[in-house]
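Just one chain follows, in the form predicted alone, and it is written as structure tokens.
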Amino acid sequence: MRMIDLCCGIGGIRRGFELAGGFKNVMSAEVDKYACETYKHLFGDDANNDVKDDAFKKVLRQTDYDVLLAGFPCQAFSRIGLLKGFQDTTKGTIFFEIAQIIQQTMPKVVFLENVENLVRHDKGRTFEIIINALEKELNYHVVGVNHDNDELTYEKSSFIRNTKNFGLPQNRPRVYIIAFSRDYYGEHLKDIPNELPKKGTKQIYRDLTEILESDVSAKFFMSAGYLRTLENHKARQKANGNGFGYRIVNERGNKKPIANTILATGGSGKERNLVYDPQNGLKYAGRMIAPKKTVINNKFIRTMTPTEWGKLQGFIGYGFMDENGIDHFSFPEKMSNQQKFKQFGNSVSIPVIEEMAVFIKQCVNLMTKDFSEKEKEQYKIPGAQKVIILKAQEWKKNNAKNLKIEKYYDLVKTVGVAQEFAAEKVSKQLNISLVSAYKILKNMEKMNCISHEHGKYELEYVGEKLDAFMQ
């Protein structure tokens, strides 16, 4: 299946699908400059596209693909962010841009990933908006959602899966949404499971001790002054009845340590994942290392390294290993450690994504194996074309029951979507008079499926922004 990778970061979702087999990426989009550099370094593709850009959306309407992937921005929905949600004009509207792309291009499958707090944000209203948009406005069956008459019912917890249950030693609960198009799969949707995978089939690392590096630079060890600041802050929080503060994830006595969630915000993600490392700490304790303002602590406490974060997400030591055991993951030269931490923290756990992709593949195979010949032919129609065909069918039903719809199907297949053409081409290709061609094009305008400027036409159903779901 052909897929597009939106809000792609450094490509963790894409890589998980590639590992599942049977998926090929055809288009990517990411606005972060440094993430784009890493993405191109890993995959050879330029992801420098913006899902808000109309020109990019037009390219997607011209692209034949099956699966839409999107790990849309976390900050607006995260408990550690500003809690602005959909009122955040820069990132809170990204889901609606994605929804518009779905509306215009009708992928067979949609896969979305976000932070755990998405299901609770704004007392659950944010998540309800997303589910309603997919189910009611875009006509998708969301795995985990049931219909009780006109009401959608679901358990919010059924969308949350934790990295620690998929073979990696990281406590990372995240929201995963998988949706299948009713217009493509129809009654066959009743044949697939209505629950996401709960655990993985591979044990990649048993616990944190297996991902810790044996030789670590002094720069990752905390200065004594900074460690005292963290200790004092934790003591104040405890006195106030709070549990906030730094965490040593492999403290002595913990027989099976795992990491806390690593975060793109850096500081809090690092300080909740400190490591006790006497093997390397003995070499540096008491030494003054620039640019630290005090000597290195004598308790052997350090932050994790970018390599360790890469292992916690399945990028290093798993996602890019070849059959000979050679790891092909790397960053571009001169990428800073700060950027490496940010990119890993902002990414996904590849083994979790792989399991979700396998699930999608199994569901698709389960449904398509029972397709009739007519359904098989319909399944071959690209989504953007199918959108217009369905709009033509709807218009015929409501406005012109005697309309010979076949010519409209032929038009869509002949000229494609978002491709410029003239009426004369329609006349010639469909072997009809120019008058008949103009009549068809006029009807397509009434269907809101065509744009017309300076004698040139383009087939496209741009649709409306989903503003109604923000009310």
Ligand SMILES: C[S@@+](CC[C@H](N)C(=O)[O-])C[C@H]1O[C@@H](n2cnc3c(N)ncnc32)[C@H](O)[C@@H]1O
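Not measured: the values here are computed from a predicted model. Positions refer to the first chain, counted from 1. In this text, rigid core is short for the largest set of C-alphas that superpose within 1.5 Å between two forms. What changes on going to the form predicted in complex with this ligand:
A displacement of less than 2 angstroms separates the C-alpha positions of Lys52 between the two forms, with the rigid core held in common.
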The other form holds:
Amino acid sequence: MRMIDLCCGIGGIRRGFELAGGFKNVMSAEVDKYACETYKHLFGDDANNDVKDDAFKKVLRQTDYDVLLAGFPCQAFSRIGLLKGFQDTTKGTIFFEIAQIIQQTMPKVVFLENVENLVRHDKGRTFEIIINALEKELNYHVVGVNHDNDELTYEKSSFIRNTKNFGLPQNRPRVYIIAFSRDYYGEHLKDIPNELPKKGTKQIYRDLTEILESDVSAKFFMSAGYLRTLENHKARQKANGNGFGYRIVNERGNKKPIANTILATGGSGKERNLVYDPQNGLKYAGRMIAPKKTVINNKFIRTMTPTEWGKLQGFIGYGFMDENGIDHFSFPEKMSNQQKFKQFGNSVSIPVIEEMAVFIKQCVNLMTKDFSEKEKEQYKIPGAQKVIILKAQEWKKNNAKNLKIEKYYDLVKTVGVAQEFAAEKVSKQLNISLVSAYKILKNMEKMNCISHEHGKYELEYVGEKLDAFMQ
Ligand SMILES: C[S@@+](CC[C@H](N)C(=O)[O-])C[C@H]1O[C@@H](n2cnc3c(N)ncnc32)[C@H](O)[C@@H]1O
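Starting from the form predicted alone shown above, please give the structure in the form predicted in complex with this ligand.
Okay, now the whole complex, with that chain kicking things off.
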């Protein structure tokens, strides 16, 4: 299946799908300059596109693809978005930009990833809006959602899966949403499991001790002064009854240590993931190393390294290994450590994604194996084209008699994709009066089959397969 990778970061989601096999990426979008550099370095593709950009959306309408991937940023958005149907009020909210792309290009499968808090955000409303948009406005079946008459019911926790159950020593609960198009899969959707995979099939690292590097540079060890600040802060928090503060994740006595969630927000992500490392610590304790202002601590405490974070997400030591055991993961030269931490923290755990992709593949196989000949034919039609076909069918149903639907079909056939034309051309080409041409165009515009600017029209999407559906 062909996929597009939106808000792609450094491509963790894409890599998980690639590892599952049978998925090929055809388009990517990312606005962060440094993430784009790493993405290009790893995959050879230029991801520099903005999902808010109308020109990019148009390119997507002309791209034949099946699966939409997005690990979009979690933002607050209001209910208004849903009621107004992804209009201006929601402009700029990344989820609605993605929803609009789904609306215009109708992928067969949608895969979304987000922070755990998405299900609780704004008292659960944000998540409710997302599920409602997918189920009701966009006509997708979301795995985990049940239909009780017209009511959607679901267990929020069923969307949360934790990296630690997928073979990596990181406690990283995240929200995963998998949705299948009802317009493509129809009644076959009842044949698939209604629950996301809970566990991985591979044990990549048993615990944290397996990912710690043996030779770590002094700069990762904290200065005694800074460590004292953290200790004092934690003591104050504890006295106030708070559990916050730094954490040493492999404290002695901890038999199976695992890391806390690694986060893009530098400091807190790092300080909740400190490690006790006497092997290297002994070399540096008490030494003054610039630019630190006090000597290196004598408790052998350090932050993790970018390489260790890379292992915690399955980028290093797993996602880019070839069959000979050679690891092809690397960053572009000159990428700063700060950027490396940010990019890994922002990314996903590749083995979790791989498991989700395998699940999608199994579901698709289950559904398509029972397809009729007609369903098989329809399955080949690109989403953006199917959107127009469905609109045309709807239009035909409601207006067949008085709106000369066959003229619309003729027009669709004669005018190419994304080509501007004027009403005069329609009148001439279809041999009808100018008044009739305007009438047809106006109705098509109402159905969103056509856009109109300064006296010029543009068909949203036209394809040769349209004919088959016009009988
Ligand atoms: C949580 S991260 C996803 C990371 C990705 N899943 C990975 O594996 O690295 C969200 C990403 O969305 C990107 N983003 C934000 N606004 C965007 C936009 N308008 N168009 C494209 N990407 C955007 C951010 O730069 C960020 O890298």
